[in-house]
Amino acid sequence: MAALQEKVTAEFQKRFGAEPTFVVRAPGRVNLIGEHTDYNDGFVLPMAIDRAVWAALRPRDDGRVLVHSLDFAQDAEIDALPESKVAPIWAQYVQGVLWSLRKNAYHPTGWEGVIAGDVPVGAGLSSSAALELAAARAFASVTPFTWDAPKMALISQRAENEWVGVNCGIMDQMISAAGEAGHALLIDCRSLATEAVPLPPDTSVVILDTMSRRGLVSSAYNERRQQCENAARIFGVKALRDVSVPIFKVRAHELDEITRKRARHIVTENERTLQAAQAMRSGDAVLLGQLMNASHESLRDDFEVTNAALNAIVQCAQQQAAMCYGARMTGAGFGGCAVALVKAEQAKAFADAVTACYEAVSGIMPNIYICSASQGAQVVVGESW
């Protein structure tokens, strides 16, 4: 039994004097490649990681949700028909899923339970999506409706967009809902079609947390969205996903310098993501690593969403050439984490080398996680519909 499963189960027993009817989990994620392409209707290649939000729960007959967070040592009470945001803030993600389910003509049953997670908050590993999908799995466990991963991802995304007020794309919720053990998931962000692609043999994915946290970057994020929309308008397409690399090269002169750089990243990143999926199908770790390196350069130079900490830790990773195939920043940028593809048998040595290198150049001790690809949101204890 996983440590967090034991933890939430024990706390449930302590609080309610009984075994939980259900235990559910939903993972965080790391994006291997395909950054800022999601809101351009493009392609992303995330992986569900073996860090997750867990919930132990049982149904209630009054439609309300009573939940205790072990991580925050706080209780929350959520009405059956949410009308205004509840406190504390973490509970708004649960409340938003309840609200979104009702907006999508579901009639969720209430529940009471205990939640806990080990997805680092603020590191760009989608702790919020993990919480949303754990909540969705909890509602689906106590309510007679069939689990549909893409639908639940969209419902959870709507909760974050419209209830919590964060304008995220679909990637985080989709990979938390639909991830497959041992695989990354190629997601077409326009159609929501997915394909599980295996990690290359004898490789490990290592997350490198710079310990620098994103500040007030919403304005920069919105600015880049607007620049991408402007470029699509000039090309006469719905989104930059519809612009191929050859077409971009022919017409790039029509864009001003900044818009051209932003568009070049999106157009080339979509191509890199499709090439990366093919490299994974072929078991080609070398090519996958090269594409990750190229992605970081593009995010640094064309999309300009890295920072000194991200560039430093990626450089530290790339310097371990005997152990590391490639590395890049991951997530929205401006801080947070990088991701590296390494030889599995040398993952620990790689982590130690990057830790020493990054601490020497930055004075900061990074957090480094050697990860495996995990299953998406699931019921671990209890019978699902």
Given for the second form:
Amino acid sequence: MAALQEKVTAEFQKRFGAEPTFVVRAPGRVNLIGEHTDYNDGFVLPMAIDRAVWAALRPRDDGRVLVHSLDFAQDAEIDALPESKVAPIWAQYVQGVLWSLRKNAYHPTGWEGVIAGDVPVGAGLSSSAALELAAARAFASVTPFTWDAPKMALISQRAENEWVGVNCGIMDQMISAAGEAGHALLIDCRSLATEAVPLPPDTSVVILDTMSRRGLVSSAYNERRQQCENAARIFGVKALRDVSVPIFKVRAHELDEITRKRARHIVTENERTLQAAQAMRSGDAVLLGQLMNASHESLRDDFEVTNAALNAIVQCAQQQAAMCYGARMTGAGFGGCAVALVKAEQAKAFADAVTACYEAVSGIMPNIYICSASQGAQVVVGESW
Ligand code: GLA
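Having seen the form predicted on its own, could you give me the form predicted in complex with alpha-D-galactopyranose (GLA)?
Now the complete complex, all chains and molecules, led by this one.
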């Protein structure tokens, strides 16, 4: 049994003197390629990681939702009244999902339980999406209603946009809702169609946390969104997804320099993401790695969302050419994590080499996770619908 499953189950038994009716989990994510493309209706290629939020719970007849967070050592009663937004921040994500479910004509019933997670908070590995989807899974198991992954992802995204107030795209919630073990998921962020693509044979995905955190991520993120919308308007399309590389080249001169750079990143990143999925289908780790390297360059020079720490750790990773196929920043940027594709049998040696290199150039110890692709939100104990 997974350590966190044991932990939430033991705490549930202690508090309620009974076995939980359901144990659910929902994972964090790392994006292999396709960055900042989701809010441009484009393509992304993330995988769900083996770090997740877990909940052990049982239904309540009176409609109340009572949750204990082991990570914060706090209890919260979850309701969706505007004044309850002052609840502890972790509880706001659960409230937001309840609020959003109701807005979407679901009528979830109550439950009580214990939650805990091991997705690092604030590192860019989508601990919020994991919490939202774990909450959605909890509501979906007690009510019960059928688990429709894209629908639950949209409901969770709405919770984050409108209840919590973070203007994210759909990628994080989709991969946490719909991830498949051993695979990354090619997601068309316009139709929400997904295709599971296997990791190339004998490769490992390694997450490199720079440990740098920047406060201004959300204003820079919103600014990028606006620049992309501007570019789409000039091209006369609904979103930059509708601009191909050849069309971009012909009409690029119509855009001012900044808008041109932002749009060039999105247009080329969409193409790289589709090529990366093809490389994965044919097991071509070398090509996938090259596309990841090119993605980093584009995020650094055109989209301008890297920072010195991300550039340093990516360079450290790319220097391990005998072990590493490619590396890039991952997530929103401005700090947080990079991701590398490496030879599986050398993953540990790679992690040691990057640790030494990054520490030498930055004076900071990185946090490195060799991770595997896990299942998306699921009911681990109890009957799923
Ligand atoms: C954050 C957002 C996602 C996506 C990425 C950038 O993780 O939550 O929706 O936009 O940044 O690719």
